[in-house]
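Have a look below at one chain only, the form predicted alone, in structure tokens format.
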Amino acid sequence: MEKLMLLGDEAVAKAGMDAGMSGIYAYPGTPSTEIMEYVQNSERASAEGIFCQWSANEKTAMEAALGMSYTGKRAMVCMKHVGLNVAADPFMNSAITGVNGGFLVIVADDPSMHSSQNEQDSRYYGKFAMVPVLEPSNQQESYDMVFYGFELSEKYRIPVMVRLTTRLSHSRSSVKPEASREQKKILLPSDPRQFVLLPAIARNRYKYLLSVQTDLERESEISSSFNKLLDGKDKSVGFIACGLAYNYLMEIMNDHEMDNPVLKISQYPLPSEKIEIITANCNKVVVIEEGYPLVEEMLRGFPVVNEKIEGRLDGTLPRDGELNPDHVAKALGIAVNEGPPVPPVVKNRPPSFCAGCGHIDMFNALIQAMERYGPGRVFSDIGCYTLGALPPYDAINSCVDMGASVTMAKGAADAGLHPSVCVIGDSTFTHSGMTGLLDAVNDISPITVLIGDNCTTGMTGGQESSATGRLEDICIGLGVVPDHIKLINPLKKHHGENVDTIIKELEYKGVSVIIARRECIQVTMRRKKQEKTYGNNRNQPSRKI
């Protein structure tokens, strides 16, 4: 078949459709967002009835995908690494319940924190849950592993994780697709109690999970085409390269005509026999892996001398950040031509709000309203509005995780801080802010919740927000007194009345919600461009923005 130039994310998405996937669930998070968007923008997905809507958060996405798997159909759930923290409860338990239809958990890690709060390595979650983990080294493997992963999932009736990283997700390469498979028919589990984790059932399910571990290792050792042991004449050093890091190693070895043993690992559990061969036959082994030193740590439990193992733990490779070929070359003692340092010709340009962003006027009103109280009283979390922490605003005092603004403001108010304010976006609010608001309502905590409602999920590119048109009703349903749900329009001409509204609500001795509603300027521009191009034509492309 004709080759396609695809991002790693797009290769996963196309493979899902080609492999007979019936549904994909996700919450947008860089570098995983393009997987869902590729499916949503595909006419084929609509024609074949592939479910492809954004979920409120990663936990609900994981649970919905598991529900589709329950029916015997193939399902995929996608998220970034910190999203797996949100979905950890159903992820861990899905390993115990097992699956019915093929179930893939696609997690995109972000080494070097290009757009994330941390560098965490999702392979640890896979090891923790005792499920297979597939780690592609290129776009073709990203595609192929989806087919293989669905089959592996259905063979052992357990979830399979596919771990991507930023550089693979967001780079393009040629991919040769396979012939498409048909979607599965509905076929409910043969055991009607499989998914009922009462203790007696869960104990038996856990025993099953333990019983297949040897089989899963044999899959990595013998059946997998993704783990390869390549021999070499120079046994002074051998290399174990995982996923994308294998490409970096090959680049250096080819450039310098090196002939050393290499073990490529792209499927876990680790292939212990291959590891024992390379460690026994080489004077030392350098482990090259993106993220945390998971393999390096595990190797120290194998029957080899610890001094043979080098990698990120001993400083041979940098302990943090994203790897690249220069890092690998330095680890091998190869000189790297880095060139002179770049002179400070261009002044640093920190990120800033888009011109015309409603968050600007929202923060300006909040700053003026808070002047009489002093600093250190505004909590926030993840979203475009986090830029309010930077000059010239310096308006927020925390950014821990999604939803933490509400709960941290509650805790500070419970401790006696007044006023205690949180700033949260509309999409983040429905992702993980609602439960915190319910706690605050139940305890009558005196907090002011400022929701920046830009009617989209702005930070990740303008996906549809679950909250659009529903915020007031949600807050009322959670128990906020309707008289203390205020709507403001964050425009300069309304600045005075917006400040007055905020000041009044700051003094309310209960839970107050202020919704600053103004459509994201980027969404507005895209919408107007579409309207200019298509007019009122109802048959225009159904691209979600």
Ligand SMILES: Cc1ncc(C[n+]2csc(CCOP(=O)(O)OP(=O)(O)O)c2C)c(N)n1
Second form
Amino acid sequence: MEKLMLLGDEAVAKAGMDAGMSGIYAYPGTPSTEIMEYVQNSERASAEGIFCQWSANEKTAMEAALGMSYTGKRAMVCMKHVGLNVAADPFMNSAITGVNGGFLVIVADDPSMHSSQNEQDSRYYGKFAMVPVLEPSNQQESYDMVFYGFELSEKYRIPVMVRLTTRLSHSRSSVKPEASREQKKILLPSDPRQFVLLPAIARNRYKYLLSVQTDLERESEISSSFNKLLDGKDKSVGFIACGLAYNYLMEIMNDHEMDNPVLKISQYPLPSEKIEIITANCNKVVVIEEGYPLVEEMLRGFPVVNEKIEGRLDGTLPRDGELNPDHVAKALGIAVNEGPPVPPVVKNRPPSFCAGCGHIDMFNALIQAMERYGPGRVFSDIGCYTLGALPPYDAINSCVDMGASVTMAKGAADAGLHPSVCVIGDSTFTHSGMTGLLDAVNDISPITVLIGDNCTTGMTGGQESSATGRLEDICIGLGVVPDHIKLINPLKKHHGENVDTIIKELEYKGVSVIIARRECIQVTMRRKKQEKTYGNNRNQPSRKI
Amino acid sequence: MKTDIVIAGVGGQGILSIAACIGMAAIESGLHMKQSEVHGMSQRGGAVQSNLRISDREIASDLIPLGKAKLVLSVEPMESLRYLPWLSENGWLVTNTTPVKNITNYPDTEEIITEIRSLKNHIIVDADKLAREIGSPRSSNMVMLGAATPFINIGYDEIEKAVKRLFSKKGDNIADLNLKALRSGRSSSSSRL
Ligand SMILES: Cc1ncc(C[n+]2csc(CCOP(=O)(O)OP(=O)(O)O)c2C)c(N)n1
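Write the structure block of the form predicted together with this ligand for the protein whose form predicted alone appears above.
Everything in the complex follows now, all chains and molecules, and the chain you saw is the first one.
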């Protein structure tokens, strides 16, 4: 079959369709977004009826995927690492209920925080839930592991996690696809109470999960070929390399003709026999893993000082951040021949608002309205509007997790801060802001909620927003007094009236919502381009409007 | 044979199209290829780069080690300097001169050009001007690709074919303009070698 050039994300998506998945659920988040987008943009998805719509957040996505698995069909749910925090409840519990149709949880971690608030390592969640974790080292493995993962999931009737990292998600290489499988038919679980986690049932289900742990380890040890022990002559040092880190190690070892034992880890639970062999045969072992030192900690045991093990914890490799071939070279004692240094004339170029972005005008109005109250009163959230934290705006004081602006503003208001303001995007609001607003309404906490409604999920590339066309109704439904739901148009020419509206609502001692609505400039430009190509026919391709 | 290329620019300048063309040409030439891209936050006007690795043997790392790039190809002058630590001893830096000044402390362009001139192997192209001259101001990225073709170990014909294939989806006219841009960039740098 023809080789394809695919991003790691795309390889996962293509494999899902080839392996007969019936649905993919996701909420956008870098670096996982392109998985869903690949399916949505494929002609196959609609032809074969593969469900592929964005969910309101990662929790709803995970639960919907679990529901599809319940029917006996194969389902996939995708998210970025912090999305798994939101979906942690269904994730942990799906390990207890188990699954029916193959159920894959694809999580893309972002070491070095290229586009994230932290660099948490999802392998811990896999270990926590006691489910297998597959960690591909390249695009082909990303593809193959989806096939294998579905089978593993169905064999043990438990969820399987596939852990990607930014560098693999967003790196392209050739992938050789397999022949496509048919989707599964509906076949409900044989035990009608499998998914009923009443304590008595849950205890049994948990015992089942515990009972398969040795089998899962055997799978990692012998049944699958993803974990490989390669012998080498030079036993002064051996290497354990996890996932993508294996490539960096190979790059350096090939370039320098090194011949040491290497254990490649791409499947968890860890294969303990292979680990025993390499640690017993080598004078010391360097553990190279992308993310937190999970394997290293396990090998070190307690106390953590262990002369034989090196890695991120003893400074052999950096404690934080994404790895690269140069880190690995240094850890192997190999000199790096760096090119010329970056001259001081080069300045940092942080991301910034697009020219013509409505968020700019929203912030300019807010900044002027807040002048009389002084700084430190604006909680915010995650999205393009977080750039309001940077100069020249310096307009926001927090960005923690999706939805936290509303609830933090509430807490501060409850403490007596007035005005207490939050700035949140439309997609973030329906992801996790709504429930916090309900709290504020119920407690009559005096906050001003400014929703930057650009009618899209901007930061991640302009996916449809669950909020579009619904914000006023949602707020009314949650109990916000209609007189205090204001719509403003964030344009320079409306600056004066927008400032007045904001000031009025800041003075109000109850919950008020101001919706600053203007379509994302990127979406507008994309739409205009499309209209130019296809005319005004709204039924044209790309759902990505 | 191994060619490591860092492609640099500012989010929104179309560096991924450059990478896609080289990548397609590499595959058509039967070579191995890995190409890491930047998606996400930095695409909002931040510094972006793509690591493109081409080889007749299998490639391990998606990232280029420091000091190994045969070519730094930049569509923005200041950005070209950001990746000097990756440039190999005999590597080439090929850059556009038109600055993207979306930061308040953007340095004096002359200072940047002086730094670039101090490098052993460099090609400086006013790609925006060349693109305007051929009547396709938006094709400056293809001008830059053209200017870099002498340093990419792939037959020029294959690169032309890739550009044609990539842009013909948008219409023959667009494909022709981009081919023109490619040729104009190529002749501008070839004449200086
Ligand atoms: C739990 C979680 N899921 C996803 C993300 C990724 N993410 C960051 S910003 C954003 C989009 C926000 O869209 P919106 O609120 O509409 O703001 P905009 O970017 O359009 O201004 C997403 C999906 C995240 N940081 N955390």
